[in-house]
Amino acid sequence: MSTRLLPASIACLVIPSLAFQCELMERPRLLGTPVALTNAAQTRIVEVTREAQVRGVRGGMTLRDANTLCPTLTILTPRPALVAQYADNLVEAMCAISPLVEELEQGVVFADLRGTEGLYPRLDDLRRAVFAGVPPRLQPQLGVAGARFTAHAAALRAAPREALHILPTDAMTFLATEAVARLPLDLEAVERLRLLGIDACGAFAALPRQAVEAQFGFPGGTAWLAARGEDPRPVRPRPWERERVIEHVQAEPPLVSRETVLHAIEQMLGRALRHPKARHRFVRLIRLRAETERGALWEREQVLREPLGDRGRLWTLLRSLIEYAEFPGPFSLVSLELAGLTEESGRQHSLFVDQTRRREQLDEMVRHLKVRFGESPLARVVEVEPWHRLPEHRRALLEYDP
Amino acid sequence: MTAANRGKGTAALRAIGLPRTLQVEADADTRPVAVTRAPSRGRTGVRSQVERVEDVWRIAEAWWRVGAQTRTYYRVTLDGGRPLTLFRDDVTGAWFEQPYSAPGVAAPR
């Protein structure tokens, strides 16, 4: 172990059993009684607290069995975008100490920490600029090492609001006990594995290689690396996730109508489009979440044909999104997010350009009037019964709605 | 024709050329000798007096229906020369100003 970084390391942040983590966060007067998570069917428990734990309750058991064995059980259910909300700050607080970000899912990230060696030379001072972004109730793990899969279980076995630094000397013994099951292997390797009687990552490291590969094929190389410490898979960062803001807002009391939805959404685009990642740039994606109060999860998402910069652009489109948008209820968290955002409009020109132009821009006209008014003011003159003989049964006017 | 069914994925349809109320003094024979237009827009009504009739034509629409419209049009020309189309409800004595066409012609104004 050291605290002094090598070049070309990994670093990973992990909050284990992060839904959990949210609820707790959200509800600060639970700390120290007994309290349980359900899966997202409300039918099992999956998470318990410690004070749970000693009462007997452990994760699968049935509700029912969990109240009976502590009556005093708080049982929370996991809230999706709750946990949408708190996975996205945990990658902008890794965002901050590297450009080459990776989520792997909610509550896992890695930061490839080439060139910032200078920035961060010891562990304390990454883990100090990593954690200063992350709530500490969330109790993170920082794992660094030479190689992801190494990193990754560092950050495991780390304590929480602690980093673990692992040495590529050290690697192969650090991974010794580690479980097959965590290696990139299918379901069906790791099962094949556990018949050989080979559960520890050790173990399938003093396999030869070419017996792994002759069986798992390329993926069984890869996790024969990976369980020497040499994990040959980089950090890939896809730019959806860091050209991306995100704005959040939570109701209380819940928004109940439309037009508090609305309201609400106007506010956070402004705010989104004033965030210094997104000012003077194009949008390609709009993504909207809202979580009722009783954890029902709504979302919308909509990519952009051509990039929009254009506030006006962007809130018509969000608004056509809403407007007839079925809720499951009343909303207490409502999220927007603008991603791949792009300094270039990228737009392909229409070979009618004029024509193209002057109808996107009537649509969108008429649509905000509409939207104010409540109905279209424009109307097209359509033949009904162009042979009557009485004049007003001829022709009508119909709605022009884009 | 009039009932527009406005909602959520309907068209909603709303008729044109519609026609409008007048006050009419007729002779005995129901021909309109003067016509003051209902004031609309702005526009106070103003009685002119009818110089000629040019054309006196009547449209039974569905003659054999309970409720059917029967109409007697006359094309005139008011005083300043100034031309109108008007009708006669001959089921309620209602009269009405509208411009006419025959059926796949365009209204004149």
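For the two forms, the rigid core is made up of the largest set of C-alpha atoms that agree within 1.5 Å on superposition. Numbering follows the first chain given and starts at 1. These figures come from a predicted structure and were not determined experimentally. What changes on going to the form predicted on its own:
After superposing the rigid core, the C-alpha of F174 moves by less than 2 Å between these two forms. After superposition on the rigid core, the Cα atom of S335 is displaced by 2 Å or more between these two forms. A movement of the C-alpha atom of V303 reaching 2 angstroms or beyond is seen between these two forms when the two forms are aligned on their rigid core.
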The other form holds:
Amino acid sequence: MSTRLLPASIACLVIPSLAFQCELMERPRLLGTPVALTNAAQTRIVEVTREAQVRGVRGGMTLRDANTLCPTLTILTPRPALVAQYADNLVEAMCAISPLVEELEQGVVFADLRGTEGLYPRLDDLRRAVFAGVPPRLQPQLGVAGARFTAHAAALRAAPREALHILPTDAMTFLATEAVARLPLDLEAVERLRLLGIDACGAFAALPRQAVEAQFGFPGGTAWLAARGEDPRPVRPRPWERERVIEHVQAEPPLVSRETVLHAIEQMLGRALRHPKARHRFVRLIRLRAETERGALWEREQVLREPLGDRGRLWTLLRSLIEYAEFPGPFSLVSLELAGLTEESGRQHSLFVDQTRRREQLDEMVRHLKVRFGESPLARVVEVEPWHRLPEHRRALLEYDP
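Form predicted on its own structure, per the form predicted together with its partner chain context:
We keep it simple here and write out only the one chain, dropping partners and molecules.
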């Protein structure tokens, strides 16, 4: 472990059990009491606090069994809208230190640190900068390494509110005990490895690369490099996340009918297009997000085939996303995001538009003549024997039939 960061490092911010931590953040009075989080169907226990574990409550239990073991157990249900809000805050915290940020999943965010060596020369500098945008009660964990898989593993092993830095020379040894299930392999490949008795990255990395790629293809080779601390996958930020405009509507009372939702979105679209960032610019991505009073989340995202700047066309697209959608309940908060803003002011047309139009006109004329005379009056030249010594044998005339 080193306190000085190396160039071309990758940082990974992890919040284990983000949904559970979000609920505990919103209910500080539950601190130190037995608490459990259910699944979305509210049938089984997913996460528990240490106080609940002491009383025998475990993940996977039914609610009835958990209440029998611990009558004072507080059972919480997940709120996707709340989790999405905190997940967005984690992305913003990483964007504050690097422009190259990728969200792997809610609660796991990567950042490429290239070019930030002067701002954060040491691990403590980076840790303070990242954690400044994350509530301490979320128990954030930070990992830094030369490859993304190693950084992710380091973040999972880091202590709460701490950072762990793994040098490239120590990466293979550090990853030796990691489960192969964490590698970028599909479930079938992981099961095949387990049947062969290969459960850890160390055993997997000891295999010949050619044999691994022969069995698992290109993904197997990528996973083999990752197990050795040489993960070649870069941090892939979404290009349209940098330039965006977001508008919100807080509804009181909640929006019940589809017409009121459409009216609210139409108003937000007008405000968003009048924003200085969006004025005289074109949109590549539209994202709608709505939350109910009970924390249910409704989302729609549309990547545009070509950038649009016309309000009428954007509104037609938004209305199509709403008119036939099923809502989880009345909306208390609605958000509209216009992303991927670009200066593009026109559409690239084909260089051969006139030629294509003339060909279509010719085909239409030939079809009319064929109907009138019973056969096509035109023929086309095709190569038959281009190597023949006699010119008349090299090509032939065939009926032109569009």
